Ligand SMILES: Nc1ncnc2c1ncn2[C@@H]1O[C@H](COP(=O)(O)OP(=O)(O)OP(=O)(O)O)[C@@H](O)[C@H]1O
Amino acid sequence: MHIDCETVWSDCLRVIKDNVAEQSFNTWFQPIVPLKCADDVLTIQVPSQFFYEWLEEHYVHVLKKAIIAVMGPKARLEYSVIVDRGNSKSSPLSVSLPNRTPSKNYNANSGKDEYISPFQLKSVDSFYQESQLNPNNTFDSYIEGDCNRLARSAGYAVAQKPGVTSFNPLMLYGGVGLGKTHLVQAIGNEIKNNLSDRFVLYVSSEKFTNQFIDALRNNKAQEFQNFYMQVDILIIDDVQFLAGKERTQEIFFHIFNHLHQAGKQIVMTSDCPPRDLKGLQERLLSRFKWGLTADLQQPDYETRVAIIQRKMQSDGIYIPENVIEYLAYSVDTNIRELEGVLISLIAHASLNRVDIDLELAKQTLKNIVHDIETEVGIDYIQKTVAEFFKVEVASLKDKIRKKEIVIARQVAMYFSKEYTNHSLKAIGYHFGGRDHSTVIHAVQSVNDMMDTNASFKASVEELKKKLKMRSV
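Can you show the single chain from that sequence in the form predicted on its own?
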């Protein structure tokens, strides 16, 4: 007897919906297409071999319950599995597969197969069962500035609707210490707070690789893959370290594909944009570019000030405004180094039982912040140049326009640009709060005078020797 398969499947879906979570229903049952129903056999079409295997391993008992409830105790299930989706010139190719025989967990009394998945969370290392997120890394504690506005906005959009926006995957890239990990963990924490039923997992690429190696060693590679395919939001840090690891890239490729096709959210970080990643398979790189790529840059002065203020506020510590400004101008590399300076400053003040002031800040920076390839700092440059030109150091920072002072100031700015890694804006700050254009003009003026005045050039060369001796 022929029965309308769409009606039968529609009735089955109502039973299934009562027995699985909404997300699982949408992912694993909505895509199924009923093909035919005859002689107590319902044939359903599924989109891939993997899809078929996943249903059989995780939802076979639900399917059986549904078709028995709708079609009677003799009902059986068959699959039509699409193995080639075809193209404009060829039709899709599918193969028919039967429902597997009941497992050893078949209960003869109830007439049901009490299926137990070969992969259980409790059978895996406890690491897997936690999201691995630092609860302190939130959007509230993440300072927004021009340097990270796009990345933060995209991250917040993803956190509100994971897997729904076009930002999937979301790739954040930038140098060391710019807040990538904080931001991606803020995404994870926001999702966990608002959508507690979602499985969020943060993992570094190094940890992912080590887990995979352990799984191979213990013949649990399939369990490893099955686990990661259950994740709703996968956050993987520093994907550049997957370079050269072919088998790890292979497994990650399959996990990525499955999660993306299932509408799950993927968030990644890297030290460079996808186009510059080396040692990764082209098919992986192409997928990294599917969503949104956003960079995090070095924090600007205003953002650094805000970071210091937030840090001090959270620690309940007062720092004078002039110290905050000095630190923000002096440490312009990355957020991690800035936070390290703050911790050291607080430690010095606490251990020595002194108040935090500008002098203590300068002493602390001398012990921590080293200029590129040299220990020459702006303070030492100013002192050396002032002694050479026989002027006061303070005059280099004043608004005095006497010729000898102007020349000495310009030379000091020139060497500050030459021998330190400070930004032009930071250099200007150390010379009485002048702007970056003044520093540019000073450097250009010194270069021009060296080209036209041999005596001046000799003076600069002599000063250069003094400063080089300091750096030896």
Second form
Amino acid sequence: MHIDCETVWSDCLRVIKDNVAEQSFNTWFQPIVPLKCADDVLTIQVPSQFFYEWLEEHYVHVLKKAIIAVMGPKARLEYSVIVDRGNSKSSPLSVSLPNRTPSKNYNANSGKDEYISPFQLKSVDSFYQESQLNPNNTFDSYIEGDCNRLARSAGYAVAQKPGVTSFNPLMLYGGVGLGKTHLVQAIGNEIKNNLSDRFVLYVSSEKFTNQFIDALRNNKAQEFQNFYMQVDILIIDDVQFLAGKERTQEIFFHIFNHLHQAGKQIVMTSDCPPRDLKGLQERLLSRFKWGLTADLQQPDYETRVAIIQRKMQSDGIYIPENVIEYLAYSVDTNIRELEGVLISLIAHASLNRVDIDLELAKQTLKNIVHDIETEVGIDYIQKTVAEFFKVEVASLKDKIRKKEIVIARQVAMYFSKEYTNHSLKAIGYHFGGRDHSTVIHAVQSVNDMMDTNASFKASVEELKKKLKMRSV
Ligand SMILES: Nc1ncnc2c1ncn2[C@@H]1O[C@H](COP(=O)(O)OP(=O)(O)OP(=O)(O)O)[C@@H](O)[C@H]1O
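What I would like now is the form predicted in complex with the named molecule, since the data block earlier showed the form predicted on its own; can you produce it?
First the chain shown before, then all remaining chains and molecules of the complex.
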């Protein structure tokens, strides 16, 4: 029987959209063209072999979930890979799906997991847990740096002896995209691998809340509570989401107390330290501080390089050194953004069938970050200026008063003021903790010297070009 494949695929896309980040969705799912839908087989066309492999490696679960939800448990997916650009020849590759029946709680209409009754949950245990803990989020794939050392070691210690260390609860906090979920899931995966008899449950606070609301609606609040009280390791992500939700906090409080008293491990994440969590009951906040609280900070340059190298290695992709360096300097906000840029870069190279080089990296970044000039980081400015004046980056941050170093330092401060959105205070901080008046003085000195010294002015102009070049 033939079904309208466009409609089927657009229903699948709706499910997929709920399960992947927006940028990944645009990059990997928008270019797919549905070709045919007949006898439980959906055929989709993908732009290249690489594209197909990437989908299979990274999104096979999402694709499975989508086609099962839309077409039913017998659904299969077939890829048609475009072999030659400009030539419509395609080589179909058949990939069988699925090998597992979906969760009873999966609602094909909404494309979302519905509330899972505690007792049902045990019976669909493996599907449920698998869908919660991403197997790629391990300690092995988690790069350690100054920004996350304490959090990582505490997490690792907890994973070796859950409930036994004094890190109970373990509370990790940090800004968006800094690796909280990855780290807590690494704890979950490690425990599942080493202590297979333990019941590890990862749940976002949002999901916990929604499950509880459904339980209330179905008069099953007690079952809900009983279920959570059986868990050995409860990992609850983004607890700030519980703010203002009095009844959910109440039940969480009881679950927390029960688990803690029974020596079960609790791991939590939040986007800010417990003291800044607004809208949470005092009694919960005080319990959050019982164990260990550790923060995740923005990754430094070396950690960013290591993260890129690690991702490339695990995906079997080669990126030249200068491109890695360029990306690590350019994207210093958070790791998710860095990954987003990498994904786009790989997709661009794959779609256009070109090698990844600096030019492509610049173009990709330009498409993603519109106002790139304001995105130049202080790190990058310091490195470029130090190279130009042939001094060490470290000397820009210490107290050395040698003339050439003072000039390089002032020029770097000048560009930091011109090209970044950082405050004078923040700039001073990046230059060895100097105060804002030193930065004002540096900017004035550079302006004065440019007025009186033509060769100095030429040097600053040349540097300006260098700094701008990276955004072209
Ligand atoms: N130290 C690290 N090493 C390797 N990859 C990392 C590291 N930290 C984060 N990542 C990766 O960066 C991406 C974002 O991380 P994650 O989702 O854990 O952030 P988050 O802090 O939970 O963000 P949010 O606050 O938005 O939930 C993930 O793909 C994760 O694997």
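The structure presented is a predicted model; accordingly, all values stated were derived computationally and were not measured. We call the rigid core whatever largest set of C-alpha positions still superposes within 1.5 Å between the two forms. Positions refer to the first chain, counted from 1.
- Yes/no, residue 283 Cα shift of 2 Å or more between the two forms with rigid core fixed: Stays below the 2 Å threshold, so no.
- Establish whether a shift of 2 Å or more occurs at the C-alpha of residue 139 between the two forms, with the two forms superposed on the rigid core. Result for residue 139: no, shift under 2 Å.
- Can we say the CA of residue 345 moves by at least 2 Å between the two forms when the core is superposed? Residue 345: C-alpha displaced by less than 2 Å between the two forms.
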